[in-house]
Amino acid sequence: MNPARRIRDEIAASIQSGAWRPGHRIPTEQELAARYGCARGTVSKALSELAASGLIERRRKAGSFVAHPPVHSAVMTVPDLAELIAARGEAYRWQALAIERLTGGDDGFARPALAIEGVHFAADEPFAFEQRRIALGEVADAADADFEAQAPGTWLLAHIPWTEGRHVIRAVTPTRKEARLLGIGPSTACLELDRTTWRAGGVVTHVRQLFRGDRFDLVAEFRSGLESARPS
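May I see the structure of the chain on its own, in the form predicted on its own?
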């Protein structure tokens, strides 16, 4: 991996995991260049890409900071996919693909943690692929939950209140593995929802959900500042 991409990806991981919160000051270009053993120009390129993606703000003479969500963006709820699909009159099913307890590693997410992969089905067709991590330090009971039988998002909404959330939504092309699991072609556009939730300042969970582009819309229904998401 080239140095600029490594710097960009590692800073993005720290932000998306919740380790670096909005307003957190990013190390200076000089500090990052020393840390990664590269030129300041390489660091500047990585920071420029992060700023272009909206993850950080670069302020002249002040430095770079983790960006705050835009004021004009609506606050989204955290939907339960099982509930949304059932409300549409379709049978819902969750299939866990991998469940692993993490105790080591340095990817910016708190340890110990559970790493879970699985697929959500609607009417027995793949609906969304999910990759999730749950911080066991904040959610100790998750260690004993049966995530083979129940989707982790459904369990979390029923057991753990959250106080803050951050969504990043992108149009992406799936990997070969993701396309296979979703039953689509490798060049089919998908909607990626990247979400972190906190409880009283502690990260509860980070999840990446990949939806088939022909099966899901995000619909804003404004009433007293609320917004909802629903499958289409």
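Show the same protein again, this time as the form predicted together with the DNA rather than the form predicted on its own.
Keep in mind that what follows is only the chain, not its partners or any molecules around it.
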């Protein structure tokens, strides 16, 4: 086994088993190097990984300590809806309801913008209702895309990779119009997902998706560091 990996795993095990409580001071790099019979650089690499994964904290001169607040961060993968539905083995379809070019007005979103409304279908039943804005100043190509044929999320994913963003998730009761579009009763709970996406500089798109509560869950996992941050 790699010395670096071995050191990393043994320290991680000591922490996760509870043998080393939060705040416990880890031996210095020199001590560990002597104990494992390897160079300090190797120990340093192992500790760096543990620090990156949040398991320990390192302070110059002071040493390395078992990290202290185990705030649970969960990783939620947000796949493209077309993929998600295909993965379920259901047929996917997108239907645009309205596509409009906004030049004036003010809703807090940049202008010019494209405003798109539509419904995602799974197995020919409504699955989610989507309202979207795309900033044409950031994504000029979007003006030429055919959003009747392709859902804007799918198009954006292929054309504007590597963005940052923020989701807000809530439970809401649909409006009468939304309930009709989703083919559900007016008191069926829906999951609302508000996503703002940006790329160095400006907001690229904002989308509000309303999911039928009875056909959709979100799954998020948390783990104590190690393995890559981004499980493919």
